[in-house]
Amino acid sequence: MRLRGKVAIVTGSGSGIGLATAELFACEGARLVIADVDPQLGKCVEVGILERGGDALFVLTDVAREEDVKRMAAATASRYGKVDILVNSAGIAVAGNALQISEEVWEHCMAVNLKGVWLCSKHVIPLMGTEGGGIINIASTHPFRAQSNYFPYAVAKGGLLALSSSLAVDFGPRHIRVNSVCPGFIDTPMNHELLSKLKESPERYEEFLAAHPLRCLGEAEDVAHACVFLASDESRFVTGATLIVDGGRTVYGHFFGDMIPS
């Protein structure tokens, strides 16, 4: 088991990439803190891991609220005494261009997708011991290839890449590694509506797949496996890195930005 004995916090682990990461971490021997804003989903994940013989604790957490993050960090310290891995996976998709979105929508997007990562890092880093630890931030390919009408989301994820680099430099001397994983279009509940619209036209859907050199969509487990590598000792000399998990979309000349319904 590649994560045996390690304590990991995974935010947004009630569904999607966070869920797949938490479950794979548990399979690899990690003890899990399930941090999610949805009490039913979070508790379900905790129970599932426990029933399979793992060790998990659910803590209701809105990462945009510092008091929630403090409580989550305190509950982790009380249960496990330390943290080895933090996966910042909690996020929301926000559509619209710079003229369409309101100030409230902008602030909510930044609060969850960017400020929440800072708050979790701020309160979890002190729980990482002298041996250090690892932080994995789930970003996006949007900062590399902009998609129309996803202005606030792309900005937040671009800021997240800068945040990751800054943390890697500041806390590297404490043996804390900070890396980003940038998923492309992954088949998760967050993307279910968009994917359903694309599949209404078989020709459009095939063209969408053709924008990926691998000719397929990614699944949450694909991102989770990347997170396991960055959380394990196999990546002990990797920090400040950006790992793109997108089926080759970012490097391909054929762009599908206008194919996706707004």
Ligand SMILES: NC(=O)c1ccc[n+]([C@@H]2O[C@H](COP(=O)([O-])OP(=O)(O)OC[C@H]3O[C@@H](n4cnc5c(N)ncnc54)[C@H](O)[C@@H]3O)[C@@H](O)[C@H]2O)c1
Given for the second form:
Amino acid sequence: MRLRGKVAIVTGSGSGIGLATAELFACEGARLVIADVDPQLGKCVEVGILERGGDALFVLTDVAREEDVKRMAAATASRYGKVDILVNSAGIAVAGNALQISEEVWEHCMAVNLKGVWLCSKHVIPLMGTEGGGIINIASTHPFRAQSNYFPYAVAKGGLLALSSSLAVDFGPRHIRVNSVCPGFIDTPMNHELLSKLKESPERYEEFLAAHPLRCLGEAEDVAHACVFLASDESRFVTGATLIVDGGRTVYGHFFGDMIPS
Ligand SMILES: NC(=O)c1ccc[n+]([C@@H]2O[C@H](COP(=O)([O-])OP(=O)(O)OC[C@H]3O[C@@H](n4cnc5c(N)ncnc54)[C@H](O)[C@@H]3O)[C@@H](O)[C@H]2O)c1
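What's the form predicted together with the named molecule like, now that we've got the form predicted on its own?
The next block holds the full complex; its first chain is the one shown before.
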């Protein structure tokens, strides 16, 4: 077991990438805090891990609200006494170009996708002991390869990469490693509507697959495996890094229309 004895908080672990990561971490021996804004999803993940013999605590958390994050950190400290790993996966997809979105939409996108990561880091880092810890931020490939009409999302995820670098530099001397994982298009509930629209046209779907050198879409588990590496001691000399998990789409010169976010 690669994470035996470690305490991990995974935000957004009610669904998708966060869920797969929490479940894989539990299989690897970690004790989990499931921090999600959706009470049904979060409770269900907690129960599932407990039923399989793991250790998990669900804490209802809106990462965009500092009071919630403080409460989540306090609940973690009281249950486990420390934190080794924080995975910031809570996020929302926000569409629209710079002229279309309102100030409210911009602020909501930044609050969940960017400020939430800062708040969680701010209140969780003090719970990491002298041996340090690891923070893994789930960013995106948007900062490297812009998709049209995903302006606020791309800006937030670009900011998240800068946030990760900054934390890596400031907290490296305390043995806290901070890395980003940038998933490409992953088949999760976030993308289900888009994917079913895409599949309505078999030619267009095939064309989309062909935009990936590996000729397939990613699963949440593909991202979760990258997170296990970054959370484990195997990556003890890795910090400030950005790991792209996208089937090769970012480095491929293939053009695919203008409507697929990742
Ligand atoms: N699916 C993809 O293709 C893809 C690609 C690149 C990056 N990402 C990023 O990966 C992360 C996870 O995405 P996903 O595909 O698993 O999405 P998802 O919608 O399946 O899961 C997101 C989870 O975050 C939770 N959440 C949303 N707002 C929250 C808040 N304010 N506080 C706490 N929890 C909140 C939701 O309840 C849900 O459980 C996101 O940060 C997303 O931007 C996803």
